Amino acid sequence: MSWDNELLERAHKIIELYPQKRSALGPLLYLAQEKDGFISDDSIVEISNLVDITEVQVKSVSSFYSMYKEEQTGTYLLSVCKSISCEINDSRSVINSVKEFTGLENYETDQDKLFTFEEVECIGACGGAPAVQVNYETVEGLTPEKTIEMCEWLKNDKPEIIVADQLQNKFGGTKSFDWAIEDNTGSAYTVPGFQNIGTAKEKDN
């Protein structure tokens, strides 16, 4: 057995949620994630025992979907919006920054497990193009500038909760619309910070 009491604690709290248990999958994976920083084969083999599905059907979901990891992530998922609206305001710049700064390209991760680089599709923030965000927090209107600066924060300041009030606020511009309520949860893995199943975690002022 993979995963502890406590992980499976969760996982049944969340199974309960749904009407059926196969319905809990892509939470479930997502725990999965937040353990090891991908979907391992004794995390499929766990999940497919808590929501009686065969394995198959279960890394046929977690290989489809590009937000599931199939390989170890770095601390820090950097994800760039490269859509038509990213696009037209220049993303490629600050695709370009991150890669300078990181030496990484598509889908690599560095040798120090901090940082993996991907080019995404959009991320629903196109009022505030060229848009980025790192372990699934949006920061937007981004500049090369600012981009590199983002870059040595995270490298030299490590922070443990990633927070997207932080990254507006530190480091971008224009937003697709105003955030009426201060966050101040985030995320603390390389998978979204979502509070119903315990992967969002808040920030300490």
The other form holds:
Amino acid sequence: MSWDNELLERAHKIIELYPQKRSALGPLLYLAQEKDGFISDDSIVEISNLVDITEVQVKSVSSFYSMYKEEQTGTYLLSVCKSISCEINDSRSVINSVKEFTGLENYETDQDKLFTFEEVECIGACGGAPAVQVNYETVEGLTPEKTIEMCEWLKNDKPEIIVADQLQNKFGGTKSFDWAIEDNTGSAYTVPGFQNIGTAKEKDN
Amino acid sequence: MKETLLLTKHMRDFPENSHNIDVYEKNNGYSALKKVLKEDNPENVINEIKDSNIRGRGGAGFPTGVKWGFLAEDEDRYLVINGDESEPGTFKDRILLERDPHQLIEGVIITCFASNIKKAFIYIRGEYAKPARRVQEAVEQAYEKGYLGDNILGTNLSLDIVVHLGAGAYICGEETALLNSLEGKRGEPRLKPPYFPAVMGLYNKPTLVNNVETISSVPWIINNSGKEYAKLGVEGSTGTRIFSLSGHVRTPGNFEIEMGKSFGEFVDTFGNGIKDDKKVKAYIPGGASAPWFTGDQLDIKMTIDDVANAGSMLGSGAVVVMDEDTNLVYAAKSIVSFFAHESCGQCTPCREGTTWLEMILERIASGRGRLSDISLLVDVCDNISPGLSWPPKMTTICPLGPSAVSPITSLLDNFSDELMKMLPTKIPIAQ
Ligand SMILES: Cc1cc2nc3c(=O)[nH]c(=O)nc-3n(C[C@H](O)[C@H](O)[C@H](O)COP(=O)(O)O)c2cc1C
Ligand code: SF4
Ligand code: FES
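Same protein, the form predicted in complex with its partner chain this time rather than the form predicted on its own?
Below is the entire complex, every chain and molecule, led by the chain shown above.
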């Protein structure tokens, strides 16, 4: 499906931020992923028109970056860090508990399109290893038990907006540093919640 | 040993709202900007930075004042802040973005004033959604208060800042890859020469690329003078640095200290020693790219030059401590896998070599290794970085390829017994 006017309007606003249209390519790919949960062929056509490059050029860029997904993601993208600080703090057991709960292997999505699971490289939460992101919202200091609890909560409560602070308060442990300032904004898609691309959503208390 | 708080002072003093512009302003925030606007002498600003002797905090440690001096003349010039922070073990820019975004923005405005730049980009890794939100919010507040946009604080200075999100590629931390990424291209490093950012950078225009921590230091230097800054730390490594401490320490975290103390003292004082009172087997002094030191080398001083002379690098300032029970073959495999995954694929030695190293280590780690795997590892490493020397010789466009060699030489030089232990005692029969 091609993009509706609302999405196109957001796209044009993003393009205006940059001296050259093509710089908006990355942010526009996030819009595509927000729309379909992955980068669809239709969106590739749409974006190639918006920034005046060929479809192959768009595809060549989208396939380079790991946050643009080629297959449809579930509602919740579970990204478990496996880099060095997490590895030596037993990220394997967190990975195993996610696998066990969801029945998924790396890069798989379940039939109900609820969870996508991936093992990722360092997410800058090494002081709170092992660390996980849900739709790019960080939780630090997880244990296998807390990880399962978190997955259960996502499955049962189906929160519309994922907020790092809420995840951390409910399920997290040791943090990389004192987060201090409570935040209510997060993401509702498998893309980072960020104002410039219109994906930052505020949660009602 | 105590922390010296320059960059992390404001966030410590006002934990509840250090990110808010009113709180920042009330506590001397934007005073450095007002000072330089009043003096109206860009050359002075560059001289203060030169006097401070600050070296870039992104990993390469290049003197910032010298870099600013290289920026070629042009009507369009850009500043790009490198907030791609993805080196495993590193989480210091995250705290600066999240907890004190105005300090960075003030640094950006002063830098642009000094170098006559009218457009700046803050490139933040895609996984840092929350830090990026905080920075964007702060940018909007700064526009409202007249610190950004046209005629900043009534002067004829104009500046726009765009906060840009990356999309999950470590290599975009390399400055020329970052510029490609910002141009909407694959994040592949460019050849230097000719693509030195200061001459042919973003959109082929002269561009300054600086790390978040580097530019966050600018307001303090302007307020207190470069000479005052240079009094902190030691010669060649002036000022403070935020070290990210992680691994098997009791209390991990970011700690801002003057450079020059030993790693052992640092780990004891701020990490409160090792969990369960274990011993240190090895530690990484500067992020996953850096060769490891052993537990017997904890007296090495935390300066750029001391660490380099001892055969590694202070890099991104990430200290990862591994206790006596750590399986170092697994640790090396984790790091090699990282580089294999993050190789951009342009150079054959890096693309193929890192993949091979990963597969060989995987085989050894799973107990199916062979004695010949050791020489195979050395051979592949030698193709990526001939001679396995430090600093590494390069056969590739950027240093990512040679970085994958670091954990292997670390194993071979100091922990070859661990590798040997993982080899099966019986010779497997080919099937
Ligand atoms: C593979 C690779 C990854 C890098 N990642 C980062 C990074 O995440 N952040 C950063 O500031 N610099 C990174 N750098 C260093 C940059 O290329 C560049 O030197 C730095 O941003 C310059 O800023 P500085 O002088 O303020 O340190 C990386 C370099 C390489 C080769
Ligand atoms: S060394 Fe590796 S990451 Fe760097 S340019 Fe070559 S292939 Fe890309
Ligand atoms: S190593 Fe896992 S967050 Fe950095």
